[in-house]
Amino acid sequence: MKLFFATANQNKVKELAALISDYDIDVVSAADYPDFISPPETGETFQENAQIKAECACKFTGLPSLADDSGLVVDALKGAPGVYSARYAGENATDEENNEKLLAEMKDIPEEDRKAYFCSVLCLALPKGETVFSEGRVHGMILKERRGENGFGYDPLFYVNEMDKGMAELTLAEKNMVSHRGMAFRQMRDQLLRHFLATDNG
């Protein structure tokens, strides 16, 4: 049984595959469908962008399709980078460039005002037209310098309150326990299993 995860980010694919490793679900991605072109993220919210991507992917592949829109929300920056997290430093910006911009924007912000959270919204689009959403958030602080060697994106600059560690200091298993994407996926998992079980029995 196949599930299309509408992303070219193989780090996200690895996180998802680890979360459903106990189930007979084969996760495929944009790497397996080189002709798939992700639509422009024109939504103003994480939910809108996730739905745009999931429905486009489902129509293209004919498979149940999962899309994630996620980002970093910083209180002191009035919610930025938000839905622009992946392109905070410009279109096609690298993680390093985005992190450099975030550090520059936060350089004069005192520790007590560096609160932030990661948000992930997942949309599952099914071939019969149904869409299902889930959302996860993890709260923390923006660090003043990078910490840790794991993760990707803004992970090196994000301190996880619950774990008393930087996000990039967590193992993949630890990250999946507390991350915004892990949280959103656990909420989505029952819907996935319900769909795949019904398909298997039908």
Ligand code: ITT
Given for the second form:
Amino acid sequence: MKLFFATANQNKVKELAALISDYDIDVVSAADYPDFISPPETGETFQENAQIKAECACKFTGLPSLADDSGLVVDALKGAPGVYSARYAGENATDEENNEKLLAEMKDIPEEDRKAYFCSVLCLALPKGETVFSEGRVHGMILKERRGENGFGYDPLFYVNEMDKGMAELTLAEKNMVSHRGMAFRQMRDQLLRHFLATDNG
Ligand code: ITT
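I would like to compare: after the form predicted on its own, may I see the structure of the form predicted in complex with inosine 5'-triphosphate?
Below, the chain from earlier opens the complete complex, with every other chain and molecule after it.
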């Protein structure tokens, strides 16, 4: 039984692989399909982009395919960077460049107005054409300087209310317990398992 993780982001692969490791599901990723090219993310919402990625991957591999579209939503920036999180500082921007831009945009924003959340929408596309969606959010604040060494993306600048720590100060297991992606995965889990119990897709 195989599930394709439709993401080119190795950090997402790591987090999802840990979340799914308790279940009897074989995961394959982009490394197993070197000819697979991610489609352009032309949607205006996390949901649209997750669906574009999952359906394209499912068509290519013939396998049930799970895609994540995610990002950081900052109140004071009217929801930016949102669906443009990966390319906030420009096409092919590094995490470092995106974080620098975020710090610059938030330079004059006072403590009480630095609220933000991470959002993850997962889409599972099944070979028969069905799609299943789930969404998770984690609330916090944008820090004034980087904290912690773990995680990826905007983690060093995100303070997690629930943990009273920076996201990049959490271990992978702790992050999965509270993160947007962990929450979206747990919401999807039962439907995912139902599909894998019901089908032997080789
Ligand atoms: P795929 O589309 O191949 O999955 P991607 O990194 O381009 O990889 P997205 O388009 O969903 O994925 O962009 C997500 C961006 O949002 C990501 O590059 C980070 O900048 C940010 N992000 C999402 N989840 C995050 C997390 O858990 N921690 C920190 N930043 C995150």
